[in-house]
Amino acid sequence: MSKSSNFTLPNSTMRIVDKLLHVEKSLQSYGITESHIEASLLAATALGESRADLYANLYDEIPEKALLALDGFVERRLQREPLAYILQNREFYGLQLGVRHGVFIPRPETELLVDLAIQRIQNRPAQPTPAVVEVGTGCGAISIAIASNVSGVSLYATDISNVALSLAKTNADTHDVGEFVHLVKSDLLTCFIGTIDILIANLPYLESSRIPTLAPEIFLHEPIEALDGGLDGCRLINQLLSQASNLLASDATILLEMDPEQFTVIVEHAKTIWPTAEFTRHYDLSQTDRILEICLNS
């Protein structure tokens, strides 16, 4: 027997608390682990209020319009559409960012990349102002987080997707950093001339063969071009480093997010370009290799 997709209880009226429990059980039955949190987020969004207000009014009746909206949200979630696409936002580095289909959803582990970038920018001399470039900005999460936390910094953020660049502009303007985040349509660094002091990238780094094995939220709904790094997952990263060889300052810093298994391959390639560079691995909260830092020696 297939699972029912009818989420509304037969009552003519329904309290928030009853509907919330029903949604949570529906999500649980489909193997969605954070069902309690997701149920409350979906319900609050359908009602157009915060989660705090939701819990303050648990015994209120749900308006019919909100009930229908919530049922629609749940239907989409049970089709394994990512929660962020349904809510049309994702929290990243303490910021609420708009997200949409066709643009990669920022992950919490990428916040480490922001931490390191902020530290390296602040450690450089204030004058001249460092040239900071992020490649593959997506919704703008990394550059916007940096610009929101470092006064006066100016960044160039690139992407090949018009959809991503449009969304990144909206997010930058929403957080009042539009004048500091300069969005550029470019295939990696092909449009750049001049000198880059800090290069930041979270490029697609999954091996092509792994894509079909990903969770359905990722494989079925997120843009494949934001995930697929080629046969070994290193294609775009190595291409970026080759392009950067004539653009980086003599004391530049490169910060790259990647799969732990790629560090050796990427380091070997980078050493052919910068034999005297220093290489540092940075670990995320799960103690997994996450960020490769390459420091050039002037």
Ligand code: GLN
Second form
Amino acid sequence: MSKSSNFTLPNSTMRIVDKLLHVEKSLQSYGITESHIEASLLAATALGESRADLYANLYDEIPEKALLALDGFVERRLQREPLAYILQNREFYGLQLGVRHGVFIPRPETELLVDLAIQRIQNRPAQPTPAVVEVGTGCGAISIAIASNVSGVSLYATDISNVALSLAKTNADTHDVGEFVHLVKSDLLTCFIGTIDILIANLPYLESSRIPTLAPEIFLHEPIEALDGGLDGCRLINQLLSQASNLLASDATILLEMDPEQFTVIVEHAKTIWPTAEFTRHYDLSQTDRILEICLNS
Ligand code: GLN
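Output the structure of the form predicted in complex with glutamine (GLN); the preceding block shows the form predicted on its own.
Up next: the whole complex, starting with the chain shown before.
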């Protein structure tokens, strides 16, 4: 049996390559599937360098400070904290966006919503400039991606969370679109007056009963209020549509992200407000119904 000692050994030196393998194995043993790429991202961040530099310097000794930082990161990751929160950023639509605790991490499937929004904005006459509103912007991903790809567009992006709005502001400024993305604190559209031409939203749409079944990264670490859409997942989306009924232009377009099971309920609700509207489903990259487009007819 080993006896506890009251002196510490000098820290042995370690090469980056050895530490990297060690981290990869730890992640793997906790069931983290993308262990290789995650290990390299965590190590590069701990070293304050790019992954390319990390691989160029694999046989260097890892500095003590970076080693400590990396061990801290790995410990957090083993507690199933999402990688994006540890790295404090996430790529979305080719943009590196800051993310932080308390704010939903943008998902790849939402890039489809951005593609569609860009097309619909570009299909409208440039003058007068269309009034585009995104509800529930979180870290600003959708609005910033649109503003970065459509010159001259101006958007209103709302959220109920101050933490999200302040992060969205930083992200918009970082990507030089701060003057085009107007951030507004609002519970859905309650603060709005005027006419909206294009309404976009990725609101919380998971059924409440699904929340405890989500991956621990989501369930334990992401803000549940950004995911929970009530009993049938449709609560906020339907509330948004009811609020929008007085605010939309007669030829407005609405683009909403949701789960496939929700289309029927939401279409039924929307038909009670706009009986002559046209409804189109759009599929995401995994061929799942993901976006509902509602076109009002003038
Ligand atoms: N697609 C998200 C997820 O599965 C849910 C997003 C949302 O509720 N808006 O985690």
